[in-house]
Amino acid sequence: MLETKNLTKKFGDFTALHNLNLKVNSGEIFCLLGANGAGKSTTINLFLNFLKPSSGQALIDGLDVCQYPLETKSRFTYIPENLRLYPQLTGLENLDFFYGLSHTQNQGLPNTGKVSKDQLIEVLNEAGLPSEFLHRRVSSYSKGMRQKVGIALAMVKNAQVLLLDEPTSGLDPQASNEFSELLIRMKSKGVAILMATHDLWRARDTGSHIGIMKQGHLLESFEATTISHSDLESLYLSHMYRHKTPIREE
């Protein structure tokens, strides 16, 4: 589970997170929705450890952050728009060093058992990575490619937990579909999924639960279910061009 408390960052002068709360339990997809600068990625850096708060807590699974670097890092995988991997690497040997990696970080942690080669293989079939490109170099993946291994991290790692910003960003609609069917997929293991994104479409239809930000204010948050996608669009549009918007939660 994520869950934030009057999570606060300023840089100086500039707050770019007000006071934000919102909790994302086990098997929901939360999506964020916002313009550039309204806090989205703010908020998925500060619940990575990548920014330290100016006031508040995030939270995974009851743990802050911060206090507890390691055991939350050890349940979460995090996906960005563009993510790296080794592209001299293949797929497999990509998923095999990070998933090692991250079993020698976190020792001791639940989680690490070690995982054999056919494993690998057989969590890359299920995230959708073609079996052609198993065992190519990932310099020749497109980007839905890289995404599915991300993915099939998340699976081999047990996360409880996904971060996601932007993951659909410049997938074409076919890769994007496929990535939205893999979170679904995840959310029915009970995966908690925090994502970042532009998409209203994407987010009416993946996700359980939406939230309208602007310049760092959790502006609405609302089941998906309980709006269409024209008038989530209104919504959305009619908070972007607002000046002052109150604050409405479900």
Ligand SMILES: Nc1ncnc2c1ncn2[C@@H]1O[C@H](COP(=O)(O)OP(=O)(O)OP(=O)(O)O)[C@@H](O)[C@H]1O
Contents of the next structure:
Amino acid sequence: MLETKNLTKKFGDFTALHNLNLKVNSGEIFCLLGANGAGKSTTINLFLNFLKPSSGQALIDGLDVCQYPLETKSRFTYIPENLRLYPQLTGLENLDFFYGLSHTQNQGLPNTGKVSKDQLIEVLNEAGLPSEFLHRRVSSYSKGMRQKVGIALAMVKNAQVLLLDEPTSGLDPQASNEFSELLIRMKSKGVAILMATHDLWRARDTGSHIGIMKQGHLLESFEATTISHSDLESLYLSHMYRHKTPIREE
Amino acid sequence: MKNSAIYRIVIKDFVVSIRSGKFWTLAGFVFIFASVSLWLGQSQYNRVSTIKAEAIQQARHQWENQGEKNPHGAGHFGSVAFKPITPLYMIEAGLTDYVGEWVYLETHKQNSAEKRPANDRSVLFRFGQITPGFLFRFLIPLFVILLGYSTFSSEKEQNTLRMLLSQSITSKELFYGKLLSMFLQLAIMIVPVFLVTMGMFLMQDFSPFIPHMFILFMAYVLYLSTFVFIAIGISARSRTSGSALILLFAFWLISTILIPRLTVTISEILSPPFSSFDLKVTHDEKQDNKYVYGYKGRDDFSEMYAEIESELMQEYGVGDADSLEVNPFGFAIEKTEEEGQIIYDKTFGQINDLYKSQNKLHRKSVAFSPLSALHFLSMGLAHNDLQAHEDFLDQAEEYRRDLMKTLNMDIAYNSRKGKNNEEGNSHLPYVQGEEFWKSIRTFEYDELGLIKIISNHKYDVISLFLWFFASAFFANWSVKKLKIN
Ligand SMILES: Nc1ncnc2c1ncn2[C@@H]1O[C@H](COP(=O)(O)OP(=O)(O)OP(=O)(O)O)[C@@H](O)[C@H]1O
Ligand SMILES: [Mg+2]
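Can you now output the form predicted in complex with this ligand? The one shown was the form predicted on its own.
Once more the chain from above appears, this time first in line as the rest of the complex follows.
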């Protein structure tokens, strides 16, 4: 479960995020939509503790990420837009390395058990990495394959939270379709997923909830099933064109 | 252990470093350079110590077989004191090639050291500096930089840092993981060199010098760790590997080449050294004009002789000089020795002061360059630094004074007794032979003890530790400050 409480981030005089309140329960996919510079990545970086909030809180399973950076990090997996792995290592070795790091801090969490190499291979297969690439160096991987290693990490780590920053941008339609299927599978296992995206179509299809952000404000959020594809598009565009300045000042 | 994040990072970094290919290239170079330089060092050591042993033997042989002569004549014939080299010469040649290694001991004169054995050195050895010391002081620090400059900056450039920092690891674990991976790579390079050197020392029964060698390697570890820390710190602070490399290379250049060279030049400008020619002229002047025929206002040897003779007549209660059983000549010549020594103490004192003031400036440079600190310490441990040289000269001079006194007192007490004295007052017809020459001990240099060496070099040791801790602090701080973007 992830949650923000009046989360605000200022860079100097500039406020990138205004009093954000959102909640993603387990088994939900919350899709953050918004133009470039809306504050989506800022929100995710605040969860990652890469940025310190100016005020408010970001919580994972009820734990403040600033107070409990290690505990909260052990509960989520982060997949950036362009997931980078060590090019000199194979996909399997990368997965083993990152799993090893998360694994070490996880006393008392579901995934304390040691995972064998075979299990890692199995998870990579499940994530859809072509088996002939398992033992090849990541330098030869496509972007989609690297994202799959990221998903495999979330699966093997048994992460309860996924933080995704435009994970499908730049993927070909088939690859992003496969990615969406993986997300739906994770969702059905009870994972709480926060995903920043520009893909309205997929947000409507994959997401359980949709939020529209503009200039640091969450303008609207609603369940994905309550809106059709075309309505979502016109709603989004109407928000984007309507005002140059923030709509609601809180 | 296998589950710790530190262990994971060590292994990951090590594998990445090995696969990038640079590690084995550098390690291979260290191995080859170390093998060649140890082999060269060993053969030079054998050569020089054989030459010296032969020279010592030959000098002793000449001394014992100088034939029958008056002891004062033996004083003019003279003897030679050799400074031995220690096995650490194989690693650190120090000043051996630049300062004298033997000194000619004769009556009336304190000579400065000569450096003949250096002339026999192979050109390669003298100019190429192919010594393990050179490898450790200059090249391995450079290799440490090449291994470490990208340790964090490449994570930034590849954007893997984002993934790394989104895992539940502490900055401490990250720091120690990176650090130990660097140390692992460094250890693979230097531990074999240490073991081979240790083996060479054990096989040749150099055991008295194993503690020195061990301390030298500990100093190398401190010194190289400083470079490891600085490489990690700069890498963590830099946005790109390129800028990290440039900064680190500049640091290497300044601390290993620029500062040591600059201090030599500046100290020479501030207090120009005597050339050995100047030195000789000064000596000869003093010798000719002042002390042989008297000092303290006397300008006539016979005047002093008469003074001593009357003192002795009083002491022995005889009214006539011919009935003295001791020979005033022995005392008079010893007196000229002692008075000459006062002048030499002054002259050599001035030279020593000059060296010391130059040395002081060098010494200050250790605050700015860990290399200087390491170099001074290693020369000290190898007994071929300035202090060891001065200590050798002091011991040789002490021996010379002792030797001359023995000869003069032999004239004083024995020349008027027995068969050799037929001509009365003069010392000249009196002669001594082989048995007497043999009874005089050979010069043996007593090396400075390890504790004395360390205390002589305490500022170097302190400097190495300060550099170590300061750079460790910097590295730790830089890693803590690591940020995304
Ligand atoms: N470190 C920073 N310093 C100053 N301003 C920043 C910083 N990071 C982000 N910003 C600003 O905050 C605003 C929000 O940026 P953010 O990256 O969150 O947008 P986004 O919604 O992810 O956009 P995109 O769709 O382009 O990824 C932008 O105006 C950006 O310029
Ligand atoms: Mg963004």
